[in-house]
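Just the one chain here, the form predicted on its own, laid out as structure tokens.
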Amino acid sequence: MKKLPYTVRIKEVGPRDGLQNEKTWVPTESKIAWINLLSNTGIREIEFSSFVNPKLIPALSDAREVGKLIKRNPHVTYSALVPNQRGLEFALEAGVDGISVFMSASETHNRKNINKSIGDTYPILKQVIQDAKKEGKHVTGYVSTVFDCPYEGRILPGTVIPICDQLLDLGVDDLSLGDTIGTAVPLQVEELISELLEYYTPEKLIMHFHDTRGMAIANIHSSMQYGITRFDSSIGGLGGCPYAPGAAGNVATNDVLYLLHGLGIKTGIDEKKIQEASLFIQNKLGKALPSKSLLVSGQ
């Protein structure tokens, strides 16, 4: 086995990935109540809404009012996703410390996604990100479907490489590596890093794995003997894309942290305090989370 990381950093992305999804609407104080609480829970980064259209997410309609009225912890760093320059207005206008811009590796998934081809994505997301670095904003380029897509299959690394290399050529500072169905397996993602690695250094990518078919912690560990130490990840295993179907939640943070503490991994981030943000949540939607730990600390 290849050397572990000391130190892993996660994202908590369950305000935006994980309530997208969700059929219950979650009222705006409670949403706020939850972001606060997961800001003092020693997570670094929480990517609290998305600023797309309200009728194509409405469970997100009231990203403005969360962005202006969360109590901001000056140690976390509060980003949302934006998909045009009316998203980024309305992020500014709500206090984004960072954005992420969003594609697909899959032709077919970007058009059920953004309803453009990936050629025409290019010009949307670089106006964008200019924009967002001009106001001195962290992008991060979130690429969807890199191991398989519900419409189109697999998907090939040297199908993901050029789409990596041309936001990096946008102004992206980083890359979010989405296996968006959560069927991808170690092998594939040993694949996939082994040859972005010929490019990329590792500080460069952020692993964000589906847990649909149970194999997103061993992507994980899989993905930390490549160097990786950056994950996204979401409070309970909330989520789901509504752009592809049979996708379960994210990989839970709960259990992300089980399995990084286990290993003596440090993340300076409080179990007990995940938990009881995890109970709070769960509590407002009206049923079960999926993460394993969740279940166990419940009983």
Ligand code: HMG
Contents of the next structure:
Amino acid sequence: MKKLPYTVRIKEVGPRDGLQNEKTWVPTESKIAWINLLSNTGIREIEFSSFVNPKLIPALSDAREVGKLIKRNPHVTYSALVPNQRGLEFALEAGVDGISVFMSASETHNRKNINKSIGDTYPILKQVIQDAKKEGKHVTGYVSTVFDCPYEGRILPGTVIPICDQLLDLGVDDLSLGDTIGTAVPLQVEELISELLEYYTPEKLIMHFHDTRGMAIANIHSSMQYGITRFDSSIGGLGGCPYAPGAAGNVATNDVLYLLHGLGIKTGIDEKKIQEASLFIQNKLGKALPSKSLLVSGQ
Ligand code: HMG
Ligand code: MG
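Same protein, different form: I have the form predicted on its own, so give me the form predicted together with the named molecule.
Zooming out: every chain and molecule, the one shown earlier first.
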């Protein structure tokens, strides 16, 4: 077995990916209180909301208020999802430290998610990335459906790599590769990462696993053996993409921490505080969250 890393960096995406598909409205003041709790867990990056069409994602229609009113921990980077110039304008007004642009490796998912072809997405993202960089913001490029698409089936590394190239050419600082529907198994992950590593250093890559089939933890373990040290996760396992039918939430931050700390890998994150923040949002949503570690550590 290859060597595992000493430290891993987690980006908490629960307030964005976790809430975006929730039918229960979480009041703005509860979102703020929750993000304030998350800010004191040792997590170093929080994706706090998204600046998209609020008619499509009503759960996050208060992104501006949330961004303006959260209590900033100077050790935490607060980022948000941005699809276009309008979103960037609002995100800057809300005081983001960084943004994430997003697109899909699959043409059909890209159209369903952001209402345009892959080719037509680049000029929009180009301007957003340029303007965000002018403002000194960190920019991550999400690529969704890098393994499988709910509409087109298997997506091969040869399709993903040119999109990664384009995004890096447009100026993103790093790439987050999404198993949007949570179908990948370690063999697929290893195939994609080993191809990507022929072109990019592992520091450029973040893995974003959804846990629909319970494979995310195995996939993270495999990714680490290829030198990947950055992962997105969502507290309690909340989440899912509204344009990926049947897809479950992100891998639970709680479960990732159980794995990493059990392997002796440092994250700087306090599992007890994550537990408290999980119970907080679980109570607000009025339903049990899927994280297995949360379940056994008592509710
Ligand atoms: P469009 O329809 O092509 O854009 O949407 P438009 O410019 O024609 O605007 C349509 C309406 O949206 C207009 O309002 C605009 O003002 C408004 P109307 O005239 O109907 O009242 N609008 C906006 N409002 C606020 N903020 C904005 C904004 N932009 C337009 N930024 C667009 C294109 C991309 C905006 C739209 O399709 C959209 O918002 N999509 C959201 C999709 C989304 O949020 N999906 C989930 C996140 S992606 C994900 O979960 C995957 C990820 O986790 C990785 C993984 O798991 O793989 C990242
Ligand atoms: Mg996602």
